[in-house]
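Below sits a lone chain in C-alpha cells, taken as the form predicted alone.
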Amino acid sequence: MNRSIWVFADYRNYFQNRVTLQLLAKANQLAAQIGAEVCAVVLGYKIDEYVAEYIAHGAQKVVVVEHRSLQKYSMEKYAVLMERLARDYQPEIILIGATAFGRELAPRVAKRLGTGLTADCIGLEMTEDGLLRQIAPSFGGNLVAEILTPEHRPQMATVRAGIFQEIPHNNSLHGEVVRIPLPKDLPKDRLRLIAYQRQPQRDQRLEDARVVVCGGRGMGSKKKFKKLFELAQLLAGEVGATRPVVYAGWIDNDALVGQAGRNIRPQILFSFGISGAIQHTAAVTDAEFIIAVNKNPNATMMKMADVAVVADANQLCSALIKELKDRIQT
C-alpha cells in the first residue's frame, strides 16, 4: 500500500478558513520528502466542487464520504468514519486544521486509533528517519515542544490557521477521487440540532489584514486600549493583542497574536506597548514592515521593528488618532 499523508478536508465557510489548504500545501512538501502521495478526505453532502477545489490546490487524491446524513456536523459520526478509513487505508500522517471544529474531532480521532496526537502546532517537519517533527508551544506558549510518534500510527497534529502558504489554484492539476458509501452501522447523533445562529466576524480575518494594530501592557487600561480599535478603522486594519491583555480581559482571544493564538504576515504591524515575549515574537516574524512604540528603546519588539519609537504607546496613538482625522478632513 502506497504511503499516504491524509488532510482531513473541512469545507465550511470555504472562502475564508483557508487552513485546509494551507494543510495540502504543506502535506505537499512532507510527502516529497518520504516518497508520499497526499489525500484530503471529505465527508458531507453536495460537496463535488470542493473535491475539485482541493485537486486544484494539490491533493493528488480526494477520499469522499458523500451522504444527506452527513450533511450537518456529528462528531460521533465523523469519528468513526476518519477512524474506519485510516484502518483502511493506513496513512502515515493525518494533518487536521486547529479549528474549533478540528480541536473536537483531531482527539477523538487520535483515541480511536490508538496513536498520538500534539495540538496547535505552529511547524511541521520531516527527521532523516522519516517521522514527522510536530512542532507546538508548551507551558502556557512559553516554551516550543519538538514532538514525535515513533511507535504507532497514523502520526497526528492540528495545525493552526495561517502557519503555511496554499498552493496557488491550479486547473491543470488531476487527481484521484475515490467514493466511499456510507456505512450502514454508523452511531445515531446523541445530539440534535435545533437551530444555530453565526457569531458576528471581524471585517476581516486578522491573518488576512494588511494592517494589524497590536497592543499590549503599555497601553494602560482596557479604556486607553479601545483607541486601538479606533486607529484600526482609520487605517482600513484589524486589532490584535497580547495574551496578559487577552487574560485581563480587554478584549476577546479571538485577537490572541502569539504561539496560543493566531500567527500574523501584514504589511503592516503597529505595535503599541508591547514588551516582545518570545510566545508572542513567533507569530509577527513575517510582518513585513513594524513600527513599534514602546517607553523601554530595549524592548525586543523595538529591536525587531523597522521604526521603533521611544514614547507612550498610549499619547502616541492618540496623536496618530487625531493627525489621520485631521487629514481626511482636508
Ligand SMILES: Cc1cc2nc3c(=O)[nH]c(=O)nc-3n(C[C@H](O)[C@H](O)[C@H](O)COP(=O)(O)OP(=O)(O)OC[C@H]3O[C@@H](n4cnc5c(N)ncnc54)[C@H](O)[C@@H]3O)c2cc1C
The other form holds:
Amino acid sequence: MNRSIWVFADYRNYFQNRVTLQLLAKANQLAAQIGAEVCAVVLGYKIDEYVAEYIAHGAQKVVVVEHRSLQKYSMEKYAVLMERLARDYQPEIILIGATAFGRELAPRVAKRLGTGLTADCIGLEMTEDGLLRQIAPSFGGNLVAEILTPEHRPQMATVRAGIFQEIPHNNSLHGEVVRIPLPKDLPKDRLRLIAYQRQPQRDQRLEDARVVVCGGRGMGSKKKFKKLFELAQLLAGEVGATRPVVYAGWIDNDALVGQAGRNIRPQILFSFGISGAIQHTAAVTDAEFIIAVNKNPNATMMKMADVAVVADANQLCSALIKELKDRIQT
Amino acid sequence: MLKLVVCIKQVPMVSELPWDPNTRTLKRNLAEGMMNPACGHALEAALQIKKQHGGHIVAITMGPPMAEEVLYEAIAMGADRGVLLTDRSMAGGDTSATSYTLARAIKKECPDFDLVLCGCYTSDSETAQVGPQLAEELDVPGAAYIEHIAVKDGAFRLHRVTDNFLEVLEMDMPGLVTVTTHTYMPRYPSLEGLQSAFARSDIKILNARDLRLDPAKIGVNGSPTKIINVYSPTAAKKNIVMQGTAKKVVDEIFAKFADRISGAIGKDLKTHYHDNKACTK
Ligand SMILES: Cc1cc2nc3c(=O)[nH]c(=O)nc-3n(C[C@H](O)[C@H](O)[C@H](O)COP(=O)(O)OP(=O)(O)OC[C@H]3O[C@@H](n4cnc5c(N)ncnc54)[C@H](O)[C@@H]3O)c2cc1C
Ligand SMILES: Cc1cc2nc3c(=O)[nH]c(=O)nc-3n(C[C@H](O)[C@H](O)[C@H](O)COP(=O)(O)OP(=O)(O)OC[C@H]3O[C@@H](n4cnc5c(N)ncnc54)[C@H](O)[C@@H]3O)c2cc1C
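Could you present the same protein in the form predicted in complex with the named molecule, rather than the form predicted alone shown above?
Below: every chain and molecule of the assembly, starting with the one above.
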C-alpha cells in the first residue's frame, strides 16, 4: 500500500477558513520527503465541489464518504468514520485544522486509534529518521514544545490556521477520487444539533480575530481612540483595549484584553500606547507577531514586541491608515 | 438529583513560568500552583446545576501531592468531596494517558455519574484534548466549548459558539462537557468555606494500584507522544526597534512585513500606487 499523508477536509467555513488548503500544501512538502501521497478525506453530502477544490489545491487522492445522514457535521459519526478509514488505509500521518471542530474531532480519533496527538501546531517538519516533528506552543505562547510520536501510527496533529501558505488553485492538477459507501452500523448520535445559526461575520470575536488592534491609555482620548476602529476595519480585525481605556468608557467592557478580560491569539497584534502590565500581557503572549507603538522605548510591551516603534501612537495610527488605504484601493 | 464529576487541574500561576532559563528546561516543581481557570468555570457550572436540580459534586484531580490544594479550593466553593490521583508512575503522561487515568478513577469513584465537566483547556499545556478523550474512554457523548447547560426532559440542552456558528445541542445522559471561560464566572470561596474545607473535608487519595491501572497506559512510558525539546520562543524574537517620522516608519513596516500583513488580512497589499509610478517611469 502507498504511504500517505491525510488531511481532514474541514469545509464548513470554506471561504473564511483556508486551513485545509494550507495543510494540503504542507502535506505536499512533507510527502515529498518521505515518498508518500497526499490524500484529503471528505465526509458529508453534496460535496463534489469541495472534492474538486481539494484536488486543485494539491490533493493527489480524495477519499469521499457521501451520505445524506452526514449533511451536518456530526462529531460521533465523523470520529467513527475517520477511525475506520484510518484502520483500512493506514496513513502515516493525519493532519487536522485547529478549528473548534477539528480540535474536538482529532483527540477522539487519536484515542480510538490508540495513537498520539499534538495540539495546535505552529510548525511541522520531517526528522532525518522520517518522523513528523510537531511544534506546538504552550504556556500562552511563552514556551514551544517539539513533540514526536515515535512508535504509534498514524502520527496526528492539529494545526493552526494561517501558518502555511496554500498552493494557488490549479485546475490542471489531477487526483484520484475513492468513494466509500457509508457503513451500515454507524452509531446513533447521542449528541444532536437542535438549532444553529451562522454568526454574522462582523461579530467575530476578539479571541478568533486574525488581526487585533489594541489601544491603551497612551491613545490620549476617546476621540483619538476612535481612529483604531478605522485601522482595524482596514485590517479586517477587531479592537481590544486595556483596563484604563475600558474604565474611561472609550470602548465597551467586552473589548478588555487581559486577566480580567479576553485572551487573544491573533496572527498580528498592533499595540498602541500600552505599557505592558502582566495582567494585560499574559493574555497576548500567544500573538504570533506584535507591532508595539509607544513613546517610551523601555515599556514592557515594547520589549516583548517583534517590532517596537518609538513614536506617538496617534500619528502612527493615522499614517498606517493612510498607507493601507493607498495600498488596498489600487 | 444529579451526580456530577468535575475534573480540575492544578497549573502554575500566571506570573510563574516553570522555565529555567539557565538549564533551559522545564522546572519540575511548581513554587505556587492555582486552579486552572477554565476548571473554575466548569466547577461553577456544576454548582449552578446542583443548586437548580439538586446534586452531588465530586472534584477529581491528577497531579503531585500538592495538587490536593485545588481540591480544598473546590470544596470551599461548594464541591461535596475530592479525589486526588497521585503516583510517581502517573507523572508526565500525555493526554491519552491522562484521560485513561481520569476515566478509571471516575468509573471507580462515581460509576453512575450523569455529567462530567471539564475545563475547555488548561493554561499550561493548553491541548484541549483531555475532555474529548475522556468522553471516548467513558463511552459517553461529549461536547466541547459549552457556554450554557440546562437539564431538560432527562437530557442536557447545551449552547455553544464554535467556528462562527451558534449551536444548540441536545445530549443524552450520561455525558461530558468542556466549559469555556466566557460564562459561569467562578465564585470566590468564602473564608468560612475555606476554613471548614481544611477542617473537615472529604478527600480521598488514590494511587495507580488502587485504580488497577495498566502500567503500559500511564505516565511517560504509557504516552504515545514524546516531548523531545522545550524552548522559549521569545528568546529567539528579534525585537526590531524603529524610529523616525511616522511616514518613514510605516514605509519600513511595509517594506519588511507587507507579506505577513497581507497574509493575515487576506488582501493583496503589494501593489501601491507609488510602485506603479516607479514602473511606468
Ligand atoms: C487584579 C487586576 C486585574 C487587572 N486586569 C487587567 C486586564 O484584564 N487588562 C488590562 O489591560 N489591565 C488589567 N489590569 C490593569 C493593569 O495592571 C494595568 O494598569 C493596565 O493594563 C495599564 O493599561 P495601559 O497600558 O493602557 O496604561 P498605562 O500603564 O498608563 O500605559 C500607558 C502607556 O502609553 C504610553 N504613552 C503615553 N502617551 C503616549 C503617546 N502619545 N504615544 C504613544 N505612547 C504613549 C506610555 O509610555 C505608557 O507606556 C488589572 C489590574 C489588576 C490589579
Ligand atoms: C510543554 C508541553 C506540551 C504538551 N503537549 C502535548 C501534546 O501536544 N499532546 C499531548 O497529548 N500531551 C501534551 N502534553 C502533556 C499534557 O500536558 C498532559 O497530558 C496533561 O496531563 C493534560 O493536558 P492539558 O493540560 O493540555 O489538558 P487539557 O486537555 O487542555 O485540559 C482540559 C481539561 O481536562 C481536565 N484535566 C486535564 N488534566 C487534568 C488533570 N491532571 N487532572 C484533572 N483534570 C484534568 C481539566 O478539566 C481541564 O480543564 C504536553 C505537556 C507539556 C508540558
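Positions refer to the first chain, counted from 1. As the structure is a computational prediction, the values presented were derived from the model and not from experiment. Take the two forms, find the largest set of C-alpha atoms that superpose within 1.5 Å, and that set is the rigid core.
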Core-superposed comparison between these two forms, K222 Cα displacement 2 Å or beyond:
yes
With both forms fit on the core, is the shift of the CA atom of T285 between these two forms 2 Å or larger?
yes
By the 2 angstroms cut-off, has the C-alpha of F270 moved between these two forms once the rigid core is superposed?
yes
